[in-house]
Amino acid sequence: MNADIGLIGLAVMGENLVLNMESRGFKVAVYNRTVEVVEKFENGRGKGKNFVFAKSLPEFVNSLAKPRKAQIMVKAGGPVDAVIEQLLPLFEPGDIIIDGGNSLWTDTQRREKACKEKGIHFFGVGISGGEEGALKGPSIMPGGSKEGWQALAPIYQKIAAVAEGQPCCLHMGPDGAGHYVKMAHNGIEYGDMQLICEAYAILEAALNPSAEEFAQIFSEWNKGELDSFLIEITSKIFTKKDPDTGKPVVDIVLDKAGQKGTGKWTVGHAVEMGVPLSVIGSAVEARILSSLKDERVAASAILHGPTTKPYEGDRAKLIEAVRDALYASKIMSYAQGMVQLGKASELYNWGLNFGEIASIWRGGCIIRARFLNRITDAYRSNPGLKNLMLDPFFAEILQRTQANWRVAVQTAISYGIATPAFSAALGYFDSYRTASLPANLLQAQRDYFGAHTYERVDKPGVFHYDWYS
């Protein structure tokens, strides 16, 4: 009974996490429902290392030092509940069950409540960084009790990525806070990826750069304000050649994007709470539209866009305009994500700290980027900041880039290129900065057909006009 922590579910993420833990000096018990998976790990990547290779769940539980700490890494939903049901009779009050997958935060809240009734701590822990991050140091977002966190902190903060000397792992708050923050992270990731794709689409339509030129463009962008993991890997993608055809790999990848659901969860709850999430919502819809490949191919033979001609302007200036549009739109995506986190924090009384959240996203995770330092600074200097756009640093960037932002969107329109996320980001900016929107007409329409009433600009109260008189 001396393993520091145990993990159930030896798929790629689970394997890499336990190898990370073991490499940092922890003894780890491992278990998988299929015993052959444990044996393969024992004779492969785990051979000769400080693991307990449990062949049954009781053996696994009995190998754990108290308070027992067991992390579940199985498919979200029913499989997580099934493992919890098997663990609960074997655990004692004070022990800790951890769900390290991408679970729906309301499921985490339900599980935490059920475990708490038995005196057992339940943690929903968001983990970002993919396979490499899990092995070398991810960004970790734990949600659960303060007491349970005291037992987990020495492990998770040691295996996490480090940014500017700080581990990219902090206690997010109670019950579902950790999984919710991870969900919002994934939503911002959806936005980031779609915006990069739209930048690529505009340049491809107008300038038709070679793969080598694209690699150079994104590599240069990654040296400046856009420095981020996603820009970095994008530049590398364009350097890879398909061994069968000799073509760039990106050109032989079918344009059908997949998704696992966190983006849809993010957008759905934003709508429920009345939070504008247009950039992330556009990114989710773009993935859905991409999946309609056969329909799009059929439609392309019937529906035609504008007649275009080769770009006659300055190539370097258009590349700069698209870069600025990407940067400004990226700020909008993060701004909307932070507003959603704030609304959820109020709803569930989580007390989320946005400066700390941004700080642990600086390393290990998929959306890690240089400008997260600025987001951390913004919320540390003004914890009550209503919107990231209002921070002086970001307000100046939006003012500086908005002319090029509009050029990029106008260019996309002139070439018939769909840029839903760029356009949504610009629409959000223009709506938020506008003191008077045309919603006065909309509310008049609602009052006309449904007697929904309206407020007036010149005096307080609620009014209804007799439109049919």
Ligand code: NBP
Contents of the next structure:
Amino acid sequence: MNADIGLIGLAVMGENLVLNMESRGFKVAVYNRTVEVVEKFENGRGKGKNFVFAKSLPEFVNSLAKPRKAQIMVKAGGPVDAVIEQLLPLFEPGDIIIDGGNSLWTDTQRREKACKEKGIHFFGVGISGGEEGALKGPSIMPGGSKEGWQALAPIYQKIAAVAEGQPCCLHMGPDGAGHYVKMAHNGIEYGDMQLICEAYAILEAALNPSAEEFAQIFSEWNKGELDSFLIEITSKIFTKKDPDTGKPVVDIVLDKAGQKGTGKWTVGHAVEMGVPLSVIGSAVEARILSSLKDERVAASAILHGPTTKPYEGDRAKLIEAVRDALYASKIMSYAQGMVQLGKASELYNWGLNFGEIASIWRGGCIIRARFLNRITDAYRSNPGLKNLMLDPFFAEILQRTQANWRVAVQTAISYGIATPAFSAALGYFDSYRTASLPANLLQAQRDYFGAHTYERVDKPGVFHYDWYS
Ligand code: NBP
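Switch from the form predicted alone, shown above, to the form predicted in complex with the ligand and output its structure.
Every chain and every other molecule in the complex is listed next, the one we just looked at coming first.
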């Protein structure tokens, strides 16, 4: 009974996480439903290391030091409930069950409540960084009781990535807070990826750079404000050649994007709470549209875009404009994501700390980026910041980049290139900074057909006009 922690589910993520834990000095018990997987690990990557290779759940539970800590790392949904059900009769009050998968936050809330009734702490822990991050140091977003966190912090803060000397793991709040923050992180990841793809699409349509030139453009961008994991891997993608054809790999990959669901959850809940999440929404829809490959191919023979000429302007200036548009649009995406987190925090009384959230995304995770330091600073200096665009640092960037942002979107429009996320980001900026929107006409329409009433600009009260007289 001396394993510091146990983990159930030795698939890609689980295996790498336990190797990470063991490498930091922890003794880890491991178990997997299909026991052969444990045996394979015992004779493979886990051989000779400080693990308890449990072949049954009772053996696994009995090997854990008290209070027992068991992390579930199985497929989200029913499998998590199945494992909890098997663990509960073997656990005692004070023990801790952790779900480290991508679970829906409402499932986590339900599970936390059920475990609490039995005196057991339940933690929903978001883990980002893919298999590489799991092994070398991910960004970790834990949600659960303060008391349980005291017991878990020494382990999770030691296996997490480190950014600016700080572990990328802080207690997010109670019950579903950690899984919610992870979900919002995934939504932002969708936005970042789509924005990069749109930058690529505009440049390709207007300038048709070679793969080597694209690699150079992205690698240059990665040296400045856009410095991030996703820009870095994008520059590397353009350098890879397909061994069969000798063509750039990017040119032989089919343009049909997949998705696992966290983007849809993020957008769905934002809409439910009345939070605009147009950049991430466009990114989710862009993946859906991309998946309609056959329909798009058929439509391309019927519906034609504008007749275009080779770009006649300055190439370097257009590249700069697209870079600025990407940066400004990215700021909009994070601004919307942070507003969503704020609204969810109010709704569930989580007390989320946005400076801390931005700080733990600076390392280990897919959206890690230099500008997260600035977001951290923005919320640290003004925890009540209503919208990231109002922070003086970001307001200045938006002022400085907006002319180029418009050039990039105009160029896309003139070439008939779809840039839904760039356009949605600009639309959000223009709407948010506008004192008078055309919603006066909208209210008049609502009042006309449905007697929904309206307010006036010149006096208080609620009014209805007799439109049909
Ligand atoms: P998978 O999501 O592919 O799940 C496979 C694991 O689930 C196996 O260990 C399997 O056991 C176990 N399992 C299943 Br399926 N049904 C079970 C059941 N009813 N009872 C017990 N065990 C069951 O693994 P993964 O890709 O490592 O991801 C784990 C979690 O981490 C997921 O929630 C995922 O969304 C999340 N995540 C993944 C990544 C990533 O990059 N892959 C990144 C971040 C988070 P078996 O061997 O007996 O079939």
